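There is one chain below, alone, in structure tokens, taken in the form predicted on its own.
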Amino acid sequence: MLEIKGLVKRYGRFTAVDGLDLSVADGSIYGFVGPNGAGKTTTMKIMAGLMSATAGSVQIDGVDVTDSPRILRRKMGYMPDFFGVYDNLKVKEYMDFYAGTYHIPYDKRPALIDSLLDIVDLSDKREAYVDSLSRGMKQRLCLARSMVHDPELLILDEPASGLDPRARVEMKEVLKQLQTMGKTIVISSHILPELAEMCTEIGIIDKGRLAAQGSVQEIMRKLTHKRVIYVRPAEQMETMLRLLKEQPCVGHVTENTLDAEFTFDGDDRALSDILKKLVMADVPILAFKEKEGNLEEIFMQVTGGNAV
């Protein structure tokens, strides 16, 4: 869906984006994170065709951003980190205005607006004035606005910025629903745990370059070169620990009061064989799973501790 190759953006002697390569699969939710000043917003503006690149290329579904701006705008919906709303308009009027800018036929707009407001859970605010909405509602309205032309790709720059926990949950549910509808979503955020839960893939940008890309688990494995497995027996802790330490793919074993963790450098088949051996040795296993990576820890390691 989205391919970026060798992207460079310079402002005089300052290089904001430095040879960035990035790929986003069709139908995925791609989390784009990085420290302040790392080049996130610059990159997203270039993706959206709002800023020209010094070098490199950006293609959306095979279409070059610079060569075919009209086609691009049909394929892409952009939600900036700071956006304007027209406070003297009702919600339905606000949506109708933007539908008009995309030349949506007048007779088709009411059904389209109703559908979009339903998706972002603002149907009951159709007759409300925009300036009466909460910040979270305005964010969802802006998201609905970015979809009036039914784009295949959504580029969302900090859509949860400044939202309270409830509003963030509501936004997250909307984005998951959009993914089920086949939308490809690129989203930047400072709220790393929520990105880890929601996104199919993460890209970490630092000093204008892509420092890491993949699922949280994939990035963790690349950094540590090992998987961490959590196991909890109902009893027979000593037997379990002895068997684990005998396995060739098991590295360091950490024993806790009721459970244990061990590093593992084998494949899934070898991991299932370990579980099988524990069960055959009559060790009652309550839990046996790969430990999830922590995106905040990964971010700090990849970026050298720079603040997000």
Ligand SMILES: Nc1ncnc2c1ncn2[C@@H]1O[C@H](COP(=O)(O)OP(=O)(O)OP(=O)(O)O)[C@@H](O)[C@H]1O
Second form
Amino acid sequence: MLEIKGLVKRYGRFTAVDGLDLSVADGSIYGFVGPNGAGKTTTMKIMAGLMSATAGSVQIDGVDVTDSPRILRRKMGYMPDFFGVYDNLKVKEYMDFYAGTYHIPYDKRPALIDSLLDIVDLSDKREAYVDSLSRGMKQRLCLARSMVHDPELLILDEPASGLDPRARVEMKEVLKQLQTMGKTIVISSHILPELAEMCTEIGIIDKGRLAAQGSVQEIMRKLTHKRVIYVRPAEQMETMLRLLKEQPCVGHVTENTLDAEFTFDGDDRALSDILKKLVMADVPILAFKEKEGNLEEIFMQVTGGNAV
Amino acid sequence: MMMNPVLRREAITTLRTKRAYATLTLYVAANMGVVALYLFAMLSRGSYSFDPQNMNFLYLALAAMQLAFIFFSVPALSAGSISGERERQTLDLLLVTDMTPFSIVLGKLMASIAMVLLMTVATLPVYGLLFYFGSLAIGQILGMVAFLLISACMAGAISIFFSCVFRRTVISIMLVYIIFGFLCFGTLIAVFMTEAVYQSTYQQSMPVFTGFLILLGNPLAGFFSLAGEQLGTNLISNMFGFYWGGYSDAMPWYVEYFYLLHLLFDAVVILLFLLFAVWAVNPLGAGAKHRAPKERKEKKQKKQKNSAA
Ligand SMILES: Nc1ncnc2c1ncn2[C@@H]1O[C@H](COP(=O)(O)OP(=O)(O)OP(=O)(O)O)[C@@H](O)[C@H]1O
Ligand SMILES: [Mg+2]
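Starting from the form predicted on its own above, please write out the structure of the form predicted together with this ligand.
Following is the full complex, with the preceding chain placed first.
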């Protein structure tokens, strides 16, 4: 488990991180969202032991990063926001080099490198020179590199930045696969919707402080104070609308031609009761789900909202 | 035993460049050129036999050339070792690995020395000629190679330290050249100046020991001391003999074994600069220092509170 307590980082007089507290449970994907200059990279560098904090602590499984950086470096993989590669080095040699930096024996390396390149889908580039790879490939290669020692925790600073939409989707697939492998992932981004669907938990950071934390639904609920539910019947629209309007926690109901949306401010139990009532009343329901709402709007609201 | 990964990678990437081979070829050619020139001069003087004495001079010229080459090339090879990684944004990737800052710095040092070693080995056949025709023993040639390598390590360690501190490689190279300029010539001037001061205040030469103490870090003095010892001509005592004219029959130990003292000096400098480099490259080590006073202050305040209560 990763635990950050009262983290402060000052560059001279400027405070980049201002008393950050957060904890990431094992096996979760934690999304770190915030606008430019929010302090994401700074926080992640401190987590990776590349920078010392002005105050506060970062602990992994109860061990402080600054006290025993080596123990923790074996447990975590780090991918920076900007990074370079070496000239005159082939992909397999690049991986071999980083395997060496983690003291992995020579005879174990070929199989390891093959399996990692397979995960990031670069197997056919084994013999290519790293500086000849495209940006997206380099990014995936760097991800593979950060996993060379099979870390429990991955700290990924904007792994999808600069990628085209297709490469972003591919990157997401890789990350989901890593989660099924049991890894804990901390990932940063500027873009909340990008993280929303794959993260189990989100922390919105602004001006060095944590503005909101929790699952996407929790954050939405906290901030909008009501949930928006989307429901689509196969027929009997009229019955459904009438039933909905009778329910206690249901607020405004918006009806469209084929479906409807209603605001709701009860708990999960009350919500499932509504569905039950609709089904008992023989309304053929095709879809009934909570709308994620406009994440961009929420992001703007949380981070000051003064952006255009 | 696993090879240092940094050294391994540098070896792979360097040997893949055409520049490495061009440098190597040029260097061997230059060494052979010196030999050819020398033989040509010898023949044109009408001497058709290999006089060991002549060969000794050639040996000295070749070894001096190696030393000069080392002092020019090692800073150029090592001064970018860390700043180059910083510039191409690979340093952080290296620092988060399980390698200690010490083994990173050591790998960098070995990589630059390996290149020098390769060049020296490539020119060994030329030395073989000397060995064959001259009066030198193989042990002596190896002794000279060891001297050259330790000198290379010193130049490398200082360069790497600057490389950790300064972002611009050019600045590091300049600083190393300035330091070596001072060691080679500054200390020499210092000896003459001290002598002048002694002459004007005490009307006598300065103590021999003082003179050699000032020259302790001078690689040229170390070189000539070793070469003199090997050739049996007491080069160093000839050169600086005016300081101790009377001692010539019983040379003080620190004159006789000056090259060993100089190498000891080199070893200390290498160790110190490697440690400085480790300190400078370690992100938490350097930062920890800034953090310490604040923590101490806080502890002090706590203590004061406790004692007040
Ligand atoms: N080395 C530094 N010296 C001085 N200020 C710095 C330094 N690094 C970062 N900062 C400042 O700290 C603040 C936080 O920077 P950081 O890089 O952590 O933001 P970020 O959230 O990663 O932003 P982005 O989304 O643009 O990557 C910024 O205002 C930045 O200007
Ligand atoms: Mg950033």
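For the two forms, the rigid core is made up of the largest set of C-alpha atoms that agree within 1.5 Å on superposition. Residue numbers count along the first chain shown, from 1. Since this is a predicted model, take the numbers as computed values, not measurements.
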Item to check | C-alpha of M44 moved at least 2 Å between these two forms on rigid core | outcome: no
Item to check | Flag for Y30, CA shift 2 Å or larger between these two forms after aligning core | outcome: no
Checklist entry - Does D259 move its CA by 2 angstroms or more between these two forms when the core is aligned? => result yes
Next on the checklist: Looking at T239, what is the CA displacement between these two forms after core superposition, in angstrom?
Outcome noted: 4.6
